[in-house]
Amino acid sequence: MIIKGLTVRFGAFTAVDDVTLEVPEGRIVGLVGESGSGKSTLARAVSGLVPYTGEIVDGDGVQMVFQDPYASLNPRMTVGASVAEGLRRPTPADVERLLGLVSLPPQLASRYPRELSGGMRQRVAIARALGASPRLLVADEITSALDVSVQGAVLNLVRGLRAELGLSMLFISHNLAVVRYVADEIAVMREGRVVEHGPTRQVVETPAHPYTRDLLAAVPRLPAP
């Protein structure tokens, strides 16, 4: 997928200012930024959730994981059937597959939301969005609202899904310790524009912004991959 001077305005207020960002076919490239960068609209405007100017290249089959899994998913229908909401022809097989995929027993089909920890709702929304077979997953702040103790195991989930399916991914963090951990590339987001992007390890390494450098300066001191 390519993002072509994208833009996304609210009033006279710009939320995304010109952007241009590629995914490349079966990679994760990370987006990071402070709390109003414009990173979860430009998320949204890719999915197809807000209205923009610009263009989106091969933009088709687009699925979004949200922040909070609790309020994605339909509190009144069972884990099966939120999973089965992408499939077009649903069978006990596919939902019991795609929990799988995501490291979930198929138990769970019959249960509801409120029965699950944070990290397995998550993992349902994930399970649900990889039901309509998306060329690209856009997975916005997925861990941030979870427990520091089960961030990990989401993180090494879409490291091994993008492993198994080839998946295409744009993973958005305001953690940019995350998405070091995740991403293939990192985009910086700062007041609506891309400041820097390049491989991960160039970014984290050898960052060319001083925006940048103050978002590294801000976490921990992280080791070479």
Given for the second form:
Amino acid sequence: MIIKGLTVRFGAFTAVDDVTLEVPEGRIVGLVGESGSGKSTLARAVSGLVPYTGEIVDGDGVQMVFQDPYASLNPRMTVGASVAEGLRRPTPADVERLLGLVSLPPQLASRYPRELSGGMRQRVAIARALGASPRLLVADEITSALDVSVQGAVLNLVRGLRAELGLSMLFISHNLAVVRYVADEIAVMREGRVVEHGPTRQVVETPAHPYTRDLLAAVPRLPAP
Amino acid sequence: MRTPSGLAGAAIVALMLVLAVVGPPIWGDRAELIDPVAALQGVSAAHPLGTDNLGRDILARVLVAARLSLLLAALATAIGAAIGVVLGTLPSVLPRRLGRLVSSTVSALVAFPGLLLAMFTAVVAGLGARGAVLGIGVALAPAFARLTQTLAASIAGSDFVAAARMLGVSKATIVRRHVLPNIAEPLILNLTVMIGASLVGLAGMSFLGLGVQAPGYDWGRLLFDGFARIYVNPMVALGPAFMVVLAGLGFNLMGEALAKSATRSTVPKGAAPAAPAPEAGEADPEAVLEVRNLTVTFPGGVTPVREVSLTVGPGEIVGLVGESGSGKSLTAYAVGGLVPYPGVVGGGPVLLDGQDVHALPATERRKLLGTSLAMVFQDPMASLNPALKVGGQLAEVATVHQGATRAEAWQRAVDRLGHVRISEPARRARQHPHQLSGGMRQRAVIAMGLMGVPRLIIADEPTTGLDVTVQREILRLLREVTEESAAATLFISHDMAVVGSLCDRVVVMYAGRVVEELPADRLVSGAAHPYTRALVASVPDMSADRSLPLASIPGRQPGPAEVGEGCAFAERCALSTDRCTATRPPLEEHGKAHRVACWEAS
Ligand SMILES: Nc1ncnc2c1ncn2[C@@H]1O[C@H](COP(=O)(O)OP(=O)(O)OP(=O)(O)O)[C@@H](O)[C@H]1O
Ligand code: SF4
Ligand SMILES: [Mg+2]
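Since the one above is the form predicted on its own, can you give the form predicted together with the partner chain too?
Below: every chain and molecule of the assembly, starting with the one above.
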């Protein structure tokens, strides 16, 4: 998918300002930036949830996974029914296959979201999105509402899905360490614009833009042994 | 629902329903019995409410009329609800323009007097019960439509509806599958209140002669018939009027109680009483804060904090880490005397500068904590009043606890705001919290803690919502403030990297207990407890090896009421043995400044 000159305005405020960005087939592009920099608005525009100007080439087949797994599943629907929502003629076998993709047991299909932990819910949300066979998966801060003990498992899953299904992904997080870990490329956003974009290693090790350097310097690090 | 008014409402409603069922078979004959001799009598032993112009007993008629009155009210409510739900959900299904037309029509109708609408409809539909029911139904519909629309709009904005839209689910299916099931509960609760309203409304219609026509009769009709005689025999009108009011009140009370219990917040606020603390061994003279065997319990065997001991030295920052629900916050709140009711703090003592905080009388404790405890929460607005100027809120600390004059206090507030590096402190002091950025608000909260001389600083996820660059500034500030005031700081966070980079020591909690305590610089390579190791390895940091999968911890932490005999981590632990499930490992020394609770610690 290629985003060309995408702009989103809310009244007089420009949330996303002339962004051009390519998400190549089968790669994970990480999007970092501070709150208010326009990351989520860009994600929602790409997913068709907010109106925008500009052009998106190959923009169909986008699915999104949201930040808060407690708000993104209908509490009155079983896990199976939620997962089946993206399927045209859902069969129990399809639901089982999708749950399998996110390493959840098929018995979970008859359960309700309230019986699940945050990490399991987030897997269900991912399975639901995968059901529509997306060409691009947009993941907006999908681990920041999760408990520390399950973040690792969800990040492993994201990387596994890329390897298994060749999924393209726009992976948004304010946590540079998380983005560095999952993404092949990193785009840095600030005040609605992409200020730097390159392969992960390059952006992390030899940042070109002063703002990127600033962000990298601010990341808390565990003291080296 | 367990409130007196809720119970009264439920009792009245139950009584009405019983009456509706048994009234006609029991008193039906008596109510129809024509006795010309006894016509138009007042109150007597034989006729407690008097008789009507055909000599029929009015009490019997009132009791029998319960069925028809309630039935008509239920019908009117059903009509109102049906129209309301349709009107309320149409805007979500129709194309945008049409939807807007519908919702502005509803708004106009809501503003229109209900009784006029009811009378108009009734006159058009024809006199009699049918017209009245339709009229009241129509009159109730706009308010119900508005309620439906508001509730539906909040669901329509939810992430799961956005997800369904992306998956190509049609608008009508979204309404049926996602919106209606999630708004049904509040709507149904509201129906109860509506039945009360339609009872009263229908009585009004009958009273105006627009409702039930003779020989049929409901309460409104009985009221209408009796009203002409109200000056001669007041009881003949007051009887039916009383029933209308009682039933209307009952449904209203019950509906409101139901609605309240459905939305009630779970945790009532208020400080919990401290249980008498058993005396423990001698104190560490160096420590600013010393906590021994602290326990927090809630009724019903819920013990979220179990025998936690902590020591924090002057100028030291100790991190409390662990997954959600491990008891980090409650531990800190128990130390600060802030455990919400009905929690009970036990064990102890909690020594602040050698003084047992919980043994102090309540007023002295409040005074001590008022000047020497600084709290910083994740949401700075939890500590700031949005309606007051920032400077005034800081100054209040000095006037209340330190007896400063207002001018002195204001001066100090400005000084403290400058101290936490808020630029132009004098101008910022005159602003309201919402005019400050998130980072600045958090600084202002820290400045508030610095109005006195803090001895203990409790920071509960103070940077969780903040950007990394702002986070760095706040962490630096906490470090400086702790050192210059030689306070003890408890820093709670789920972010291992933040804790590792800021704290001197780290206390790891699991299921309410301390499972490991170690110097922060040993987190990466020196952690001995399997849980600590897994926590460190489950979240990537900037040096994580990208070719390796992250650690994950299977299963879940036992709840605060489910903790069993052995090691609480046993179910999720790869090293678990029979011994682990049978007996709990004690927290023991494990080298210098390092304590671990694990049988297999290496
Ligand atoms: N008022 C209460 N009544 C009953 N249980 C409570 C109450 N308040 C807290 N708990 C329970 O105490 C346990 C510990 O809560 P606490 O807030 O200390 O956790 P935490 O470690 O701070 O978690 P988080 O990381 O989510 O902030 C939880 O299981 C919680 O459900
Ligand atoms: S005591 Fe046993 S179960 Fe508990 S952490 Fe140690 S090895 Fe694991
Ligand atoms: Mg907490």
